[in-house]
Each structure stands twice: as structure tokens, then as C-alpha cells.
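One chain follows as C-alpha cells, the form predicted alone.
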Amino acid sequence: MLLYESTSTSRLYTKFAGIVSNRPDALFSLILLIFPGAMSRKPRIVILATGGTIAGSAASETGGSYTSAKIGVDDLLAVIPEIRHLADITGEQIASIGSQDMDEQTWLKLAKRCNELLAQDDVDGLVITHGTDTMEETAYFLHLTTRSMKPVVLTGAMRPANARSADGPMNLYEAVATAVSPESHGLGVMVVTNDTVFGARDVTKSCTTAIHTFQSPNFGPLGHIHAQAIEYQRKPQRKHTTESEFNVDQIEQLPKVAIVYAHAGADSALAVDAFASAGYDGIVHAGFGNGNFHSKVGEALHKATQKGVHVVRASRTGSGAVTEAGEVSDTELGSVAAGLLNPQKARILLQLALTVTRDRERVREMFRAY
């Protein structure tokens, strides 16, 4: 039984497939004859650590207070020696921060390092340890900027590393199991926690403290994990990774995009005016319901679009799509509907779109495609 197909083996299979298309047994015999170890080597997974609660340390095993990013990647791996049965593991410390301090410079550093590693023939996948607060944003950014079919899996924890019943070790183990699964190829960037595999575009943190905090409210998870076996139910349908037109390898700074949040009685027009005057390239409005806003805010957003600021209408509701056909006319306002992206992910897509074009219709097309 073929347990794992390495990158080099896959290329060899393609090369000889036309010759022995009717004799797969002959093909595998040929591969084993030329490369005796090709079918037996363990996959190589690189773990990129950024900090977060999974690397946190608490004063008490049962207390609620802790400090993020106190434990290095080597110490994380030391508590789960079984993980090395799954793959040859190496680790790199990219950052040591709580994810509330995640920023765009770290995103760019992480994306560039991911692309460097994924381009190597002897690297079969990546696992990234990350704090949960902004994990969904980092995952979506990488979903649009990594350029490989190889699996990239983010994981984290809701309890610090030294807590009783810490969830980090199992999450990390299952993230590696997901990364080594041949069925994970081509699915883009994923988030793995609590025995569940989520797609980067759909996943969001839904609870402040519960270990089942990550959910995909519109479509559900990609799959589930049972005793390290991955069972997928669906695949991402929108463009990502190798189909993405976004390349950040030579980018040092992303366009400036802000989020303005709506609430009853709010005169958010002041915030809109402030961001437009401060030279921001774009504004995402986290609106009511189907991307709606107070009339004064609508006037401010329209003025901003006339100044060249790109405006995206998103929703604060947490699920459902912001549609182009509703109470707001995006044509009249000069705005773009976020679709199913929540405000924080709409911001990321707008930032990346503005690295490619300033044409509003092209930006609108990107929101339909990604």
C-alpha cells in the first residue's frame, strides 16, 4: 500500500505515467528500482512558530491568567515525542508574540518564508503555531499569498502549555497529521483545532474562551480528524494559493485599510472622514445586516469614494453574505460588497487587491473570485 507519495516520487509518476498507464504495478516497481527509499521516507514538515497561547505559560495549572509566547518551538515539540512518528520535523521561530500583536510586517515575513520553504523539494508541508485571536486573519492572508499545492496548516490553543488538560499538544499533533495527509494537497491554507479541519476563508473565532471556538458559520468545516485519520467532507471553491494573482515576495508594506464598525446612534462619519483625510487607501465598513449603515455614514463613505478611497461593505452579523442587490446600491455609492467575507478578512483581500490594481471594477471582480 502506498502510504506517502513524496514530491520527487509524484514527478516521477507523471513522467512515466504515459509509458505504463495500464500497468501501475510496473510503474511502482520501476520507481522502487531507481529510488529504493523513495516510497518509504517520512514526509518532512517544517513548523514555523509565532508564539500565542499554545506557547503560553501560566502561574497555575488551573488558573486563568497566563503570558503568551513564553515557550519556544523545541519545547513545544518535546512534550509530544509521538509527533516524530508522523514526519521528520524541524522547527523555526518566526516570532514570539501574542497574536493580538500580530502585524502586517510579520505577515509579510511569514509569507515569504513559507514560499521559500514550499519551493524546496524536500519540504512536504508546513505547520504554523499561532495565537487564536488573529489566527483566521493570518490564515486567510497566507491562503492568498502562498504559492504551492503543499499543505499549510495553522494551529494554536485556548489553554497555555502548562495548563491542566492543555489543548495545544493534541492540536499540534493533529496539525502535523493533516499536513502529511496526501488528501490535504491542493486545499490551500487550513486551521486545525479540536479534531477539526477548517478552510482559511471560512473559519472564524466564535467564542472568547472555549476550546471549540473555531467555527465556519456559513459552510461548516472541511473535515474532521479521528485517530489521526483525516476525513474530508468538502473542498474550497474560491481561488487561492497557486491560482492567486497576489505576490508579496517583493512587497515591503501593504496598502493602508481601516475598519469602521457600525452601531445604533453612531456617527461613524467622523471615523470615515478621519481615515480618508489620513491618506488611507481603503475602508471596510462593518455594517448592520446586509452591509447597511446610518445615512450620515453613507454620505461620508460616498465622499471617500469620490476622493479615490476604496470602500467595501461588510457585515457585523457574523454569518451570511453582503449582497450587491439590497438597500444599498454599490454602483451609486462606488463601493464593493464583501460577500461572505467578514470585515477582518474583507480588509485583507482589499489590501492585497490594491497591490495589483486601483480599478474599482477589478477590485469588485476579485471579491467575487476570492
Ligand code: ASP
Given for the second form:
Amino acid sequence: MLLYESTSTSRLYTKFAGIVSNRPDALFSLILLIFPGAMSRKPRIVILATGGTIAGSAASETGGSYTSAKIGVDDLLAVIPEIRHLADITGEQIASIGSQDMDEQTWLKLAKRCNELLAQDDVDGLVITHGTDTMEETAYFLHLTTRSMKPVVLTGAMRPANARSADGPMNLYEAVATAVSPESHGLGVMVVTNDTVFGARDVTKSCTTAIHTFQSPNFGPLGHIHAQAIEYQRKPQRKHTTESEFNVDQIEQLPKVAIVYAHAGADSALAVDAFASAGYDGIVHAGFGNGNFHSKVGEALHKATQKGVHVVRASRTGSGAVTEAGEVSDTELGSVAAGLLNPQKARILLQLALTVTRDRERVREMFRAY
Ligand code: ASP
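What would the structure be for the form predicted in complex with aspartic acid (ASP), rather than the form predicted alone?
Next comes the full complex, this chain leading.
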């Protein structure tokens, strides 16, 4: 009997040790089970508001026209009193803009504020309300420049705050539910909308108006949310947050990188020449297919790389990777393949890479790592 007990106890222990080594959050849950007082306070979440349609106001509840960024963070929270059951919440207004006006100065301000708050012991996670137009860019920028395992979750809405069936309140509620979940630790920056959790690297706005606009074309979402329970399916594998070498705390200005878009019969060699002459540090070419371009544009890009401009080959297709081996030789052109990053995210990685190095091979390594 004694033997049976000790064997089953040891089996239980071994089983639990296995769970804990694979799932550190299980340890956290067990501590809470044994010592319910171990977390006597509710999680504390800070909401950083930047504007967008989630804070937008429409002339009519069912009409199409509205103005972004009219409603402050306290009024956004007032319509979802249940959110206070999930966490102690405070709000800060970082900006009041439609995210089409998002710029690098606001990114730097946001990243610096996120890092200050994430370093505080009494802050357990951050939620950022943001317009949907450039949310994927801000999310990826923060994914590479915040340094914490604590969750950082962006959310927004496709319908203004006073629209019939506004999607903002539920999105905000689910963003907070994601930020307080122990399972969200270490996943980097996330985007939560429409009952879905996306990773910052993969997510993109895919539809102009639909509430299911956010998608991750190559891999699908990280998880789904139902009745505030989050079911994760996968974890981001590339380097981010605590493993990132990019630190913008002392940076006031990011390197200048432009995007040039390919089309049949393109005259975009003009744009490449113009950016190179205007002193841009880098150009991302949103090319055809696997990062291809018209031969005249290729000549302009080659001239640019010879002048020291960093060129990244991305694709306008919307999914799939731009590979190092294909119709273009990056070694001959002096360019870097964007991999699975879309042009707007390749631009962000190039900007951050150029804050650290001007060495082309190191930039290539960064595009393989982040
Ligand atoms: N133009 C708005 C913005 O990005 C669209 C939205 O939020 O859905 O701020």
C-alpha cells in the first residue's frame, strides 16, 4: 500500500514536473491553487489610447461617415463596466489620431512609455487602443522594441463607438482578457479583434471595411477567444521583445526608409532614384511575385545599393516568402530578401536594423532572425 502510494505520488510529481517544464504558466496556476492569497490584488492593466475608429464618432448609428479619435479612454471604458472585474485598469491618452496619421515620433513615444510601464512591478500588462489602418505596423514596431514578457495587446474597431453593433467594446474587453491571461506571457506583442488573437509579425489588415479584417495569411492566428477564455494554438518562433537587440530608448529619429510599389510597365525607377538622391537610408521594393521587378527598376535599385542605400525585396502578393534564391540574385544586386514580412513590416525591420548596423550581411541575418 505504502509502495503504491509512494509510486503514485512520484508518478503524479513526475507528471506535474513535465507539465511545468513545458508550460511555466501551469506552475503559476498551481501556486494560485495552493496559496489563493498569493495574488491578493487583481492584475493591473494600463490602457494606452491613441485614437482610431474605436474612439470614433458617427453622425448616425447606421451610416458610413464618421470621424476617428473623438472619444477619450475613460468614455471607452465607461460602456464596459464588466471590464473592471478582469483587472484594475488605468488609462493614458498617448495620441488622438486616426492611425493613417501614425508616425515615427508617436511610435518612439509609445515604445518608450511602454518600456517604462512594463518595468513597473505593479503593472501586469498593457492594452493599446489604435486605429486599424496601421495597427499591424505599430504592433510589429513594439514587438521588436519593448523588452518584457508581460503581454502587450493592441486592439481597435471597424465601427465607430456610437454605431449600432459597435465592435470596439467587445474587442477592448477581450484585449484586457488576453492581457491578464498567464498564458499570454512571452508571446510578444499581439493584436486582438473579433474574438481572435494574432501575433504582431504575421497579422495584417486584409479588408477595407469588414470586422474580420485582421488575418495572418501564412499561419493563421495564435488563438481564439470565447467567453473570455483564450485557446492558444501556437507561439511566435522568431526573436522579439526580450530577445530583441533593438533599443529605441535613446533614439529621437529613425533611419529614413521608403517603400516603392511595383506595377506592370512601371516608371518606379523614378521613385527609386528620387529616394536615393534625397538621402534615404533604405528602400523596400514591394515587388511582383517572389520579389521581382521590371528590369529598369532593377537597374535603379542596383545604382542605389552601389551608393550605399539598403534595398529590401518584398512582395505585393500578400502572402508567401520572398526567398533568397529565385530570379534575382541578392548578392549581385546588393539587396536583402524580406522573407515572410510584408513591405510595411520589412520597412520597420530595416529601419531598426539600420539603428544597429550598416553591414549588409548583418542586415540579412536580422531578416532571417526577426
Ligand atoms: N482610419 C481609421 C484608423 O486607422 C480606421 C480604423 O480605425 O478602423 O484610425
